[in-house]
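First comes one chain, alone, set out as structure tokens in the form predicted alone.
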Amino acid sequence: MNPSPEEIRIGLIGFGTVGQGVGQYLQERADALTRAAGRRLVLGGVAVRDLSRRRTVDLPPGLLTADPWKLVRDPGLPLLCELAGGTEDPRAWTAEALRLGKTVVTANKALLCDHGEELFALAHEHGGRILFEASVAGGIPVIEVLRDSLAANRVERILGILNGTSNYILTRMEQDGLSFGEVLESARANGFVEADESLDLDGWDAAHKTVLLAWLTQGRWVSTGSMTVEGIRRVRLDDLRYAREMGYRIKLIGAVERVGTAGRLALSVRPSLVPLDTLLADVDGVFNAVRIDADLAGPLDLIGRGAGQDPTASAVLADLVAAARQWESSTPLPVHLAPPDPPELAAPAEQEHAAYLRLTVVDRSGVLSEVAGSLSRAGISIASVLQREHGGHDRATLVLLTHRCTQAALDEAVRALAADESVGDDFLVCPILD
């Protein structure tokens, strides 16, 4: 599909908050976006679920409507950008796209983390490509810097934090000595937490493009029913308080790791002690963050905005960039940075962490040595112990560090806890990273 030598007309899909951004920026900054990709980029078509409503930004007349596949189909528009949401239409519009040889741009990493596979077969099938820098990190460029500047390196880790509001909400806690739920309204008060609050609230946003991280280093795409994903519900002011004085900040963390000798596959996302010497322990707020332990390269840090409409259009808008620079090329952007084998997923017995437990107990005698039993049943040693007074009188805190250990024999020994009359079920257990 052939643009014009001096242009490229893009079909964008969803005018909401990003979508408006990368509308206003296209027009406002024509002139260093042209520079940028060789040629003019121009919005050719928008479509909007409902064409009364008001919108900040100014379009030119005649451009809206209220059918994606108008877009989609129309052979003028062979730069197609997708920011609606949702899976199931995008799905559609997407492989209709790819079918037609388009190039896709988007930032939906709920639909490539389920559909991906599917996707980007039709794409290499059909001479289509996507792109999808704004699906991970917002403003941050780590699909970049993956696929292109450790080009020649294995990745060995990857470690980030993905998800912006819950760090928002780890943050406020930890500076304002606030609780969960008061942190939580003034989230949901200022427009930070998703309709959806499972995304943000259970790890499930971060889930996705911790897949999307998996595949692009490791070729391999992994089902989020196939990884740890636990959120940050469980957290308590006190665990932020226990884990800075142990050295460490509690952090959401997605995590792709080669494991063992046979460096095979382990995802997760959840709760994680991060120590305070790291640049992670630092990334407050709405900032995300991401490490990657590369072979070559060494360890990189990459920092920035997450979220919101202008990191999010920033990516939006390199995407176009790229794929404007791409037109003329026999040769097209690779997608990630598989290796011939694809390694196999980890089994819990496999991975291997230090972790923190905190237990709420009956107050008597003997119950320290009834977890420390659990403990040593299932294999795990202690490294270092707090015991702190519980709200109730007949309650007491138990704050553990561990040594290494498997995860399975940390999944034994919170079983048999979990069956245990003398612990309450108000716990958490999170991996202590090294």
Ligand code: HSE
Contents of the next structure:
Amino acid sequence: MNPSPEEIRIGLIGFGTVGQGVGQYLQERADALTRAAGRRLVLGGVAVRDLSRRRTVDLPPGLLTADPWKLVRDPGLPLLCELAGGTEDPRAWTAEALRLGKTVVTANKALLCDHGEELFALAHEHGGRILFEASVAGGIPVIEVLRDSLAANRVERILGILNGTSNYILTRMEQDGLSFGEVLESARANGFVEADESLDLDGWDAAHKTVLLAWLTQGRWVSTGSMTVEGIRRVRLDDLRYAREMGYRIKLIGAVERVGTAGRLALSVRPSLVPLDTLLADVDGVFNAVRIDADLAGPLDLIGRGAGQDPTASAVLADLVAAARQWESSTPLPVHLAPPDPPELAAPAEQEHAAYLRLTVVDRSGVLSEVAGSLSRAGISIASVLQREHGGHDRATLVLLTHRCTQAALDEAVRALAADESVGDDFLVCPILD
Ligand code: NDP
Ligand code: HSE
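Starting from the form predicted alone, produce the coordinates for the form predicted in complex with this ligand.
Then the entire complex follows, led off by the chain already shown.
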């Protein structure tokens, strides 16, 4: 298991988009990486599913195998790099590697979101390590910033544009005047959308990343089942236009917030109205951004490429270098900024924000007062109303901005509106960020 002092041999599982990027630069930039790591990082084996598939990056002969377990169990490969994707096989490989005391580098946010608690405990128990810079926001070094650079801070809030595909779709809709369906077709054609489209379109990929950011900064693993997760499918081109008229843009935001006087923890992924004069509002296309409100350092904005071969490989390579640098250290890599008492989760009644509601209603007298009544009964005060013609003959679009209200009140109002026959189920509700 002990490597020679001169080199560390890597077992790489996955030689697809990210794996080939890592393989390419491990070879092409070997000297620079050796200088950074203090020793050579050498590919000792590469596992794929289909040995006959043509690869764009060449490997020295004899490295490829279709058996990932061979790499996991090989004591001559003390550094395992998991770039296969999925959760069940990677969970088994990672757990076994950690039991063997290996260091694991992964870009797999779904794996860590679902099984991170168990895997980090195993790492701790067996003296192994897990590094995961590439799993959140691709090429942006947000994990290192949170874990190391902001180690002395309490992080009060993180807001992130964490899914490049959603941001690309919203940006193209707005810039090119296209519908969600039209942009989705072109995103599919360009290979931007995950094979499981729900990860990108329904907010789950951003939720996995949000959970990791919450664990890093608040020390609590939150299941995606106990947070609000909504993707971009309900956002219409008109919403983007109305939002802009009112001084906002709509972005899919993953939020980690301490709320209320007790400072409880709230996590969400939702299309959100972001004020035009903030940096987040200017982040377009496949770019990601993370806004961190830290108590000592103050507000910090990180913007960069959240996906793609080179940016993601850059983050994986940074982890491989970090692992090699600290190889002999007996101090476990600090894994998070956990406060001694992780916060409890906030109830919807403790979460407050102003909101944007766009409703499609039957165009007849009295409907506006019905809608206002539903909001008022839930205790929500309306800040402004806009009524627009709708494409359909007997329909109108109502856009309402509310004053600050609780999420519980908003949920109650939305339930009442959804049950109202004058209001169709084609509606959008978004928080408005401060
Ligand atoms: P790809 O689908 O391009 O590549 C996956 C690779 O893993 C392929 O080489 C595949 O083999 C191999 N593989 C999959 N299952 C097995 C298995 N059971 N046994 C052996 N090999 C296997 O995925 P990506 O490179 O895009 O993503 C890799 C990871 O990085 C994922 O966790 C993803 O979420 C994460 N990530 C990806 C980003 C991106 O921009 N692509 C950005 C940030 C994170 P074969 O080629 O033979 O099919
Ligand atoms: N599908 C993800 C995205 C890939 O669009 O951001 C990077 O995690």
